[in-house]
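Only one chain is shown below, in structure tokens, and it's the form predicted on its own.
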Amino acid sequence: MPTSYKVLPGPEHFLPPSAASMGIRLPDPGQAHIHGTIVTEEEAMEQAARQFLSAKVPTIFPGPLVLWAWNEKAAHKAKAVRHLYETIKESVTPSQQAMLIPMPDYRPKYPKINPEIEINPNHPNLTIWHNKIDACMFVGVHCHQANLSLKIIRGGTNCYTIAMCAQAGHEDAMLSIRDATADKILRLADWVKKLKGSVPPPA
């Protein structure tokens, strides 16, 4: 039965519901979702590229699964993430600021973190507020931690969230692509290049 619930930028409220509890389902292989609606992977890639190009502060949050070279696949994916970031940086206007802010581990950062150089996954809204981030992508973040962070972001900020997941995707992201590989990340970079100059920059 189709759901009327949409996974949209917030702020939703202090305790937003889990998108899965509201009827949002994960995409099947070869699919993705936008706002909880199942779409083709290419449609999601195009929309993700448009979000990056139209954002004031498009940001990538790479997690431990791509930050640490624990196997050859992780190293390839890390290079692809860097290429995507450089592509976004070269494709936006001087009034936009592309950022790459790592999430090296999930331990609480107390009493304070520097939100300009690291995202605290337990309080991701602080990094987003501080840097005025309006579109971000999670990649290489373990699913349980990504789900928690995406819910906090949806509840307390108006940031558009994209999740490139190595597994089945994330219901709590506004846009999620599953089975992420280095090749899929490079395809997203190709979409950014393709749409460069055709997406109006932020006002």
The other form holds:
Amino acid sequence: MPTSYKVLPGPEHFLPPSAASMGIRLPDPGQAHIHGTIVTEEEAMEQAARQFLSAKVPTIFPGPLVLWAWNEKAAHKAKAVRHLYETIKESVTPSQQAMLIPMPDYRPKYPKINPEIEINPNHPNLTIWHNKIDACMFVGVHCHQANLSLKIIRGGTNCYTIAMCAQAGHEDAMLSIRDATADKILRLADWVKKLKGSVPPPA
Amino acid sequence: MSKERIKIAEELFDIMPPEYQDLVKRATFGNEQRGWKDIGNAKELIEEHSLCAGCPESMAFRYILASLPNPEDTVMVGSTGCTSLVFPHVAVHNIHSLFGNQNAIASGLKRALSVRFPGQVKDVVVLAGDGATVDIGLDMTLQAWFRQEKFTTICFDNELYANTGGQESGLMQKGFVAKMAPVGKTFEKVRLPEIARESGCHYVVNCTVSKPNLVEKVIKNAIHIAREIGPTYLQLYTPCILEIGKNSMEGLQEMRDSEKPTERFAYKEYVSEPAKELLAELAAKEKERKAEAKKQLAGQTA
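Here we have the form predicted on its own; I need the corresponding form predicted in complex with the partner chain.
Every chain and every other molecule in the complex is listed next, the one we just looked at coming first.
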């Protein structure tokens, strides 16, 4: 069913609707989505790279599926994530600050988390607010926790969210690439390198 | 073996918060000789907890987690109560079941693990309070024992519903008056250790957690017996200092007072015949291991 709803940076409101309930559908294999509109993977890669290059604090949030070396595939992805981070760091201007902040697990942490060094899916907004993150990418986060976090972020922050998903993608992200592999992450790094200098830095 | 499974990806090691780095570098996963003496020397599997200051349950948690023989291949099943406040802080797989059905969940889990990982040791340990074990979950507790399910049930007995303000539980002593039980308990404390023995448990212990070496011994015995033979049950007194009107410093003394020979938590142990044989076998192996280690040490120093 066609929808006029767009998945845009928030703050949307306290309890934003799930994008799926607003008619946003997931991309098919080989596709991606930007703000809920189905696009080609290359278009999404380019847009994700532009977001990183134009953000004040472009950040990658690796989750447990890449932080822990469960198998060779996970270890390769971790390598690719590190490469992407280094590429973004090299490609942004000195006024921008690239960050790599882990989401090591999903348990609620009390009395509080340290937002400088980690992000927790139960209150991801704390890390985003604290570090003034305006563009972020989730990678290696299990589906349910990613959806939960993406919705909280959309509800309470103005951060642009990108989901590099190993499964079918995330409607609740502003941009989502599906079937993520180490190669796709490296391709995104190539896009960042390619667009370096051509995207105006934040004012 | 286990440390291989909890390896942090090399490229991202430096960004992991220090407690996770410690867990990989300094925890006792994979060490068969782990025990309560590692507390303070090695990274504990529980670092912080959300229980009250001086809570004996927190001591019990530390001793139990330090004594699990195989923490990397152990799943703990908990239930609603003070224990469930701690599980999010524990570096062992755990399931928070609905109030009272922990032994039913553990039964299914243990069976599923045996099918999914044949030939591998996977321990399941239920850890719940007295309300979940004896009142709300008594049906599930007993049925698991009748069916001879191979896992350990640990009951943290604080003799009331502490988490919700002090209501009467089946394990409360007769005559005790609590904040939410003002007329006093009118019937005797349920004799669950005896019921456990009659229901088919192969190893049953009733004690306090005042002595860490004793806790380590009973935990290891219970898990080894459950692994090989059948259900085991430990009833550990972890008094709620708030609900019985004690101060933070008085939990240990309360346990010592309650374990005197005539008191309700005097050490009681039941071991079935097959379990006795298994424990004798394990003791012989341990003796052999120690003798071998001694010999090696003598060889090194000579």
